[in-house]
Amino acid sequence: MDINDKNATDKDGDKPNIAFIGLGNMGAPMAENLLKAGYTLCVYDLSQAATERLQQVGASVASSPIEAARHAQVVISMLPAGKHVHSVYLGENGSNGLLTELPKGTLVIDSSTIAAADAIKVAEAASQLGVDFLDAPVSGGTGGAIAGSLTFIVGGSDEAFAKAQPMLAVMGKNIFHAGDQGAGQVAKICNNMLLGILMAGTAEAINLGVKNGLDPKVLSDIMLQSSGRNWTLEVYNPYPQVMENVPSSNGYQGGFMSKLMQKDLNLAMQTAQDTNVETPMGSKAAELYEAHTVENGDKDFSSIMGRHDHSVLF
């Protein structure tokens, strides 16, 4: 089979060739899991160290997104922000991006977390060119990316979703089709807005108890069996040494950085403003994380606990 044929598949004649763009803390392990599952990958990232890591485990390396996609039937991207997604797919001036180089029928899966309006803009441009575009942001953090247990929240057509499912199943455990283009991003920011609210509220409640003489673990156990029960208490307690193997018991290292939570809360606020929806609790959480990330942006988002009890950050 001619490798220059855009319809070429890998050696087992079943799996499509994939271009993977963006090899950060999330993208790299996602790409590695695809390689382990037998997919042929050509990867691109600005970081030479990141591309070398993937090359060592079987990927080929490209010098640009366009080169990476030259023999691919599927493009997957995991990029930092909407401006990067626009730059890759639409180009700097909106006319020389990757989309214009892709043949009709190519499937694009963008797992970046960006504004729904940005995802819809790229999806509409893709549709005009006959390219299938899915916005497919993820939940589950770096641990989920490594384990292949991410949650994918997907927006796009039924047909494109069906084509993507085998690859998403390699990288994730829970795969949801939220609706049409942009729906994945809306669902993701709704979830993360609630998570930010819950984390800030849980930290506030624990601090109130501790400052009034309660043991943080005893209080956490009480709330876990009461109406205040929530995900942060169950699996991600923000108070140090209450729970093992969570960032709060490791100096707030690892996990989901506070600056990323701030980014997602800001995206939620942008969407709320665009659609004239009131989100007073989300707005307060965004305000709290904006102040917190000034000095603690690289710490896990549970470090918001330190806003109330500064001793836990030192």
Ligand code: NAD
Contents of the next structure:
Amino acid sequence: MDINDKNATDKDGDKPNIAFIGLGNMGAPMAENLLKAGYTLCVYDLSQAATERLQQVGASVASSPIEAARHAQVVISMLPAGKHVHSVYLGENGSNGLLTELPKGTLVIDSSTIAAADAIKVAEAASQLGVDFLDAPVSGGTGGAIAGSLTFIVGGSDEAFAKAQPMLAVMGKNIFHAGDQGAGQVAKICNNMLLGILMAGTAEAINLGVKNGLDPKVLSDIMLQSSGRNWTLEVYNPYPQVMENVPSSNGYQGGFMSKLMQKDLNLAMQTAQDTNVETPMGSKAAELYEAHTVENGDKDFSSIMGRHDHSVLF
Ligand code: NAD
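Moving from the form predicted on its own, what structure would you give for the form predicted in complex with the named molecule?
To see the whole picture, the full complex is given below, headed by that same chain.
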């Protein structure tokens, strides 16, 4: 089916039908925002509870990815990791996945955070079948997914990017075209590797000050106006009660879980290894988060502060 074929579109005429696969913490609110914007969605998830929630707000429910995509011109996925993305699109044996069932010209947008190499593998299989593939990982967390204010970092062709834009604009506020296929994933993990380094470094600096008698708020204010200034000091201070309305002042609940930061740091390390690039700071941050997540994986990633000052975790 041609995405530009008006007969193939939904009741709103110019909006393509969408198959949405993966309705977890991120996928469910993203799908809901598309429904609210008038798109027709057929959804699939392994979890029945997840699909029921979407059914209640107007989606139809499929019993497989192939069934979900039967009348779709666009497929969007939001899955946990590369192996799930491969299993959906390439199939268990690499040739019996959803891609082989999609008509030429279908647009696939995968917003899962996965290794660039994994995204490129799916993209190459897609282009052999005449299917357009975009890797479009997001930042902004569940709050951004609910508010429709995610940042999309997209890799793929100009044409596919242009086709995706109206749907991405419903789910997000900032939409970047990072480059060719895989570039979205690379850009996202570069950003998150830097964020992990900045958070671990900021926690370390505040701890050094506090252990030498400084008030964490006074020290944070000084660094905020000095050359150590960074995003974590501006809006996400890791030390409890320095800032209001951040996870550190709320028992490190909510926000971006340490285990997700660890996942992204591991993806960065995998990409660095695959491409022979040295990342000594990233590798140290990955090591710190690996140890931290053993007991604190569900706490916000600023809880890395507790590595220095265990009392802040309680
Ligand atoms: P989640 O675990 O809440 O949801 C994943 C969903 O995928 C689940 O409902 C699960 O049942 C479903 N699923 C798993 N395998 C499937 C399959 N084969 N077919 C269909 N459904 C399947 O995860 P999430 O928090 O929504 O994250 C999704 C992606 O977004 C991840 O790649 C994550 O790294 C990325 N991400 C998450 C956040 C966040 O704050 N949660 C922020 C940015 C990016």
